[in-house]
Amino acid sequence: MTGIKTMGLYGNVERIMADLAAVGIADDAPLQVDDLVPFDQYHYHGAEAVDVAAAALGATTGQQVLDVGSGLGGPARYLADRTGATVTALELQPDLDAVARSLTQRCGLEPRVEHVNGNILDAELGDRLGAGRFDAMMSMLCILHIPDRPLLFERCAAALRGEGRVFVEDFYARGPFTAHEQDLLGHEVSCPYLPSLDAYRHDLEAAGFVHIVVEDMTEDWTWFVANRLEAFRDRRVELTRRYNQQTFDSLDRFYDAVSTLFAGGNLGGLRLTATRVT
């Protein structure tokens, strides 16, 4: 837990309340999912990417979907709201989980979005979630924090039933990282290990996944993170006032690190789907 909190993205997670206040929404006011979409999606391209996930998974009313590394619950709430699926939002960090629960309650989505605070690698959590409970699983830029891929994918496969589908957005290694890049990955991105595409496929296949389809997102995400950093810095005065100097600076370091890594050419981005073997 200590390592992941070096990331600026995961500091002062209650800053979303300041974001809502900036658009005139009080801390205790009821919410609509669309009120939150500009602020509660930590991955790239926000709700647009969740739409892609929903289509890839065939998410619909009556299905059970597991969201691994659910953050503030944005993708889980959006998926439940748009598709009618029931989503279990699994988040490791207690502060993110607590804020996510509050936001889901304010949206009136508790019947269809269940929040679970825990580590997917823990055997006890697997018992709580229930083996073979889920029709589908998604994970939006979270797996990069988990170095034990064989165990992770084993747990994911165990949580799915039948020919359960997975949708993942993640990083991968395109080439050897420099010492500076390794430092940025470890300290600013909490990413201790990244596989090549071949190693990624191997670990999925070893866990019992087939029909693995990978879309390389590197070029798109390189553009996205560079523009995100520029737009963030253009709002320095406004956002420093909205949050505080420490929060702005920590987010700036994180956004700068990710932009630097993608610009270096050794960090890649992927979007993949796979199917569990029955």
Ligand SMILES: C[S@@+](CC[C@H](N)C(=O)[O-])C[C@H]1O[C@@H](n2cnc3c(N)ncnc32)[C@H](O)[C@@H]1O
Contents of the next structure:
Amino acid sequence: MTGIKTMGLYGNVERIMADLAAVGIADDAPLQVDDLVPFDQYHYHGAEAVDVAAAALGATTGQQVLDVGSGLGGPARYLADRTGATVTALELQPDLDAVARSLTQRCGLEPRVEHVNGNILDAELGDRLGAGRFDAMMSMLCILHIPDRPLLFERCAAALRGEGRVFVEDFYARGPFTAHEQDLLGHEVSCPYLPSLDAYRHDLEAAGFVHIVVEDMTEDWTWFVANRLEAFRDRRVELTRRYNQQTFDSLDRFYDAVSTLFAGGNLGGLRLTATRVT
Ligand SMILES: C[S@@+](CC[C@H](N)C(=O)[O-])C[C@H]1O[C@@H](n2cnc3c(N)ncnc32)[C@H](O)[C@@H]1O
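Since we've got the form predicted on its own here, give me the form predicted together with the ligand too.
Now the full complex is given, and it begins with the chain already shown.
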């Protein structure tokens, strides 16, 4: 856990309370999913990307969806709210899970968003989640933290039933990383390993996934992360006051590292769908 906690995005996760306060929402006030969307999505293009996931999965009322690496629960709540699906939000870090639970409760969404704190790689967690329980799975910018792809995809396949669909947003390696890039990936992004696209496909196929369709997001995300950094720095005074200096500096370092990595051309971004073979 120590490693992942050094990443700027995951420090002071309670800063979302300061974001809500800044738009006039008190700490204990009831919430709508849309109040949270500007602040609770830890991937690119916020709710728009979850709409893409919902359409790709064909998510609908009565379905059970597993969200692997659910962060503050933003994508899980939005998917449940918009599609009527029931979502299990699996999150590794206890502090993120705790904030996510309280936000879900304030939205009145507990009947359709279940929070589970754990590691997708743990066999015991697989038993707790229930083998073959889920119709679909999504995972947005989580897999980059997990080097053991064979085990990860095995766990995902085991959690799904029938021809369960998968939607993933993730990083991949377009070219060999420089020593500086390896260092940024390891220390600032908690990403010690990234496969090529071919290796990514191979690991999915080996775990029993078929119909793998990849959309390359590199150009879009290179633009997105550069703009995010610039917009964040433009608000330095306001955001330092809203959070604190340390939180601002940590986020700045993280946004800067990701922007540098995409600009270097060796880091790629992907959206991927796949189907579990029965
Ligand atoms: C960049 S965040 C994205 C959060 C969320 N998917 C979103 O888009 O808002 C990635 C999340 O994956 C979680 N994570 C990383 N490794 C995990 C694992 N082995 N099992 C469960 N969650 C994990 C991290 O703790 C982090 O909250």
